[in-house]
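A lone chain, given as structure tokens: the form predicted alone.
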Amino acid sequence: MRDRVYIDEIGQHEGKEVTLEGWLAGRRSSGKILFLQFRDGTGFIQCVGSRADIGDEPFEAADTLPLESSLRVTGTVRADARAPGGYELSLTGFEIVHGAEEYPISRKEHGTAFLMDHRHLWIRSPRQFATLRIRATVIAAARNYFDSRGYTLVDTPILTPNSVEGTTTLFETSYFNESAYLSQSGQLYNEATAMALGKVYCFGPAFRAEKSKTRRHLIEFWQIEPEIAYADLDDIMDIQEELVCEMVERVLETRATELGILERDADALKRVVAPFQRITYTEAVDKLNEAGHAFEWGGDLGAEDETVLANMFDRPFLVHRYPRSVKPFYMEDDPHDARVTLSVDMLAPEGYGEIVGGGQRAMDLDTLEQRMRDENLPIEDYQWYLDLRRYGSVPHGGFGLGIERFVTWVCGLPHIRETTAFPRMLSRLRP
């Protein structure tokens, strides 16, 4: 296999002649000097060549080549502080691998619908490239956090017989002679594996049939979910805080170029250091009302409420002890206040809202069964889950961190749809 040089390692080859393989992302010329914007999937670099260096015929061919044609370019790597990434390629030659058809996405403004219809091509643009690279780093950092601390990765089912979050947001499918549902969360299964392995996490897709068109919601999204035996609410908050700090730190360390492409304020991310402020739900309600945002105790915090709250902080913060009425049946009650649960959400600053949700799980069998009756859940379908309270029940807890919401905030994006290669939304199933 031949040695390959990639743009993201171009600095290792300063002063040397190299060949890059990729695509034409842009071009301009003065008639005598040609400037090609070239990309290879790891980054972008400007290739500069003159007629004298590459010849009249290749010069004219390059000057009329459609965007996104695939090329091999050869030239000498030259440091240039003005260039993105700090380097340019002094072009000495190129080979056309495939001359593209006229590219449908031009430099003019395109509407969102057009870009989403051409999402398979739009992901080649610098902003989408940067976002997807940061997403990959976020996922790697999250998995490394758990892997390096003794957690066991356990894959949980995508097809399940049970609801986790609510029966109104399930995707139902036929499973031979019975119904099954696309998973909303791996949490219930995580609770079982935590009783076997102590500290576990799962990472995978989740599906919510929510008829929502907000900038924070996708129908299909990915989340990482740890579950820990013998953990209480304070433990869960500590882990959330440590995890988020480590993920942001990894992005700052390794994705400065991508953050620059997105024009993301790195100083805002550098403020993401522990400790995070922790406030109760009741204190959050007081803050909202003091800010002139009317909110009644007992209601769930919506996107607008979270935005108002989040604008009061310069780093993520934790809201804990939500009312029983707005949290799922499996949340543990606060022993000091029966109105609230040992639950916690982490909200991102700059108006981005919830990025993590979790808490301590109900430990007592009788309590859990009564909750299920109150919510009209079919107890017979949850006998396996109730067994966890029959055979060695312990205090335990966990949370889910939504990758897309986290990336939306870290990248400073206006809408969650750009955080995944092919988003699924209420009106978007293709491409």
Second form
Number of protein chains: 2
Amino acid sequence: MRDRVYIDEIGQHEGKEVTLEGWLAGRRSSGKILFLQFRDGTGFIQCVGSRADIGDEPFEAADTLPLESSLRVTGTVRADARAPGGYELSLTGFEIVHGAEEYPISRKEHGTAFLMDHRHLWIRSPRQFATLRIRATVIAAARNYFDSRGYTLVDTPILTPNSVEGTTTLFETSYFNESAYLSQSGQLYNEATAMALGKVYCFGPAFRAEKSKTRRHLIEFWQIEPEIAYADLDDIMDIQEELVCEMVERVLETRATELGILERDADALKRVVAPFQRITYTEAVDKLNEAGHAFEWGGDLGAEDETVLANMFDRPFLVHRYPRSVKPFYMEDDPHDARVTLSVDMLAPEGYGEIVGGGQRAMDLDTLEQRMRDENLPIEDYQWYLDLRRYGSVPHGGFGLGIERFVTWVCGLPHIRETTAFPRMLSRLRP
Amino acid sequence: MRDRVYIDEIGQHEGKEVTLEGWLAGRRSSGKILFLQFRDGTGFIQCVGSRADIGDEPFEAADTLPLESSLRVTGTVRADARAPGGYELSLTGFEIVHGAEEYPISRKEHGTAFLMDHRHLWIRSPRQFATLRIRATVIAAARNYFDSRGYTLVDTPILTPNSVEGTTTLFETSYFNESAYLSQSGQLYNEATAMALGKVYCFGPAFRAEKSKTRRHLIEFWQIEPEIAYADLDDIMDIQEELVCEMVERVLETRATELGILERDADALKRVVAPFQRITYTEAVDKLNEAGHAFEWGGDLGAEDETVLANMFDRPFLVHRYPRSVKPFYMEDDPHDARVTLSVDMLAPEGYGEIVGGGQRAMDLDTLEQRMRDENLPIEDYQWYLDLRRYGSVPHGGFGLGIERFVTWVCGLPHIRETTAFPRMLSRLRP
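Could you switch over to the form predicted together with another copy of the chain, since the one displayed so far is the form predicted alone?
And the full complex, kicking off with our chain again.
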């Protein structure tokens, strides 16, 4: 593969003449000097050239070239402290690869619907570029966390024969002669693979056919879900904390330019260091009521409750031991308090709310069977899952971290929709 | 998180007493000495204890404990050259965490249907353990290849509004008030993200509702698909070659134990070094006919043809420039021969066949539109895709590598079904 020079490593070529391949992202000219904003997908750089440097005809051509035309620019790399990336290019020439039609996205304000309809082009804009690069870093950091600690990635199936949480929010499809549903979580399968491979994680898309339009929900989203054999609730909390610290640290280390483009307050992220506060659900309820936000013990924390709570903390925090009534059948009971479970969610500060949910799983076969009967769950369909309690049951637990919610918080975005290239929402299946 | 000792790093504890947490994988006893095969999800180790060492009662208990019971074993780590992992444990005691029911999978031969019905338990067996660990290594190696070379991971949508390749092999679902289909490839979306981010890849599940039962097909499979702006067919071939070499190298480096469990011929993998032979489709057809395997120029290479061809090579090889008739509309024409396209597949040796498919994409708007009209494709639905040729079109290309096919070959398996934890096949949606 031939060597190419990219903007995100342009510093290595200071003082040298290079050729960059990319697109025209912006332009201004004084009639004598041309300033081209140039992007190559790894960053943005300003190219400066005088009429004398590049010649009259090319100068005029560049001065009228539509935005997003593709071109190769050649010039000398100069350090410039005022430039966003620290460098600019003294232009000596360029080659037009393809002259674009008039580009539909301009500097003027466009409505969200217009931008979403042009999402395939909108992602070329600096803020979208920055968000998607941070998303990739977040995912790589999470994977590296698990890979470097002996976890085995085991992909769990997307097409599943049934769901323990009811079918109302499931997408259904015809699987030859039967019905299949798109997975909302790999967790039950993870429990099987954790008994085979000790420490596992899955990472894939999940689907919720929810008719809700909120700034926190996507129909299609990505989750990373570890599951650990021989682990208890405290282990699960430790892992959540360590993982989230490492993910944020990686973003701070490698994505300063992108955080700058987003004007994200990096100090808020620098506060994300262990230990995180760990409060019980009961303590969380007390905090809400003390703050004048009426909340009755036993209910689930809704988006508004989480926002109030999440505004009280300067870094992520853990809420553990939720009531039995608001958690699924597979959560282990707290042996010291039968009303609550060994569950734990992590909430992001600055009002963002839940980014992680998990806990310790019920270990005993009879308890689990009884609970499934109490909740009228299709016990016959879950014999394979119950087998995990028949053949070498062990204390175990895990959690799920929603990538898009995490990125929304890390990037400081008002809405989740920009955290993925082609979001799927209630009225949005295109492009 | 508390420090734990795992079998795959047991060598660090030679001579020390450790406690391992796991399951009973096998057992034999002389009445005086007990040999426990113990597994913890990261490996297998033999634990040896005499009646004197561990006491009469525990000895008897261990001697009758059902397989796959969960237990903690304590003992001293001893190097033993005859042991599969190089170490064994001199048992000083153990604690039964959960006594299993009689385990359904025994050493006797079980039929595939029985094992697949018990897939949630079967994955605990050494060969399945080894295959899934190698799969995880293969995936990590591919991701690291791209992450370390400046590619941005951009997840493409699974729920899509339509397909250019017809809907006969698509899973359909109701997306609120319209139809959606499960993606078979992220490629078209990748082309959009490559224009925004330069070098990208997606990695996710793909779905083919094919009524074929072959040893090479799964209904649900995972694909890694890079796409590169400003790249031509030669670049694409170079990247495929370098990627596959690195993936195989990583397996050889870190999964020797697992290859040993599978009795995979490591020499066959050690031959996987660049350069790979690059032959045209036309040369491939000649080779087939010379070998007495009649094949007419213009047809697609089927599984049988690939097998014949793939038995002629001792390492992966590239077949490029397939006829226009057997490749999709978005493949670029060869400027030197209008009958063929700038496409390239990689075939694995030892009879395995196609593991990678890709090529250079058509760059010109008019050509692409004409071709869509010729093939009666729903041109209106693909205006967003055609926009990529209206606004800064560039030479670009990419490919898809099927993870399960790759793992089948690397592990030397006769059938693709064991390369994923819970395979989805024509008559298999469970567990």
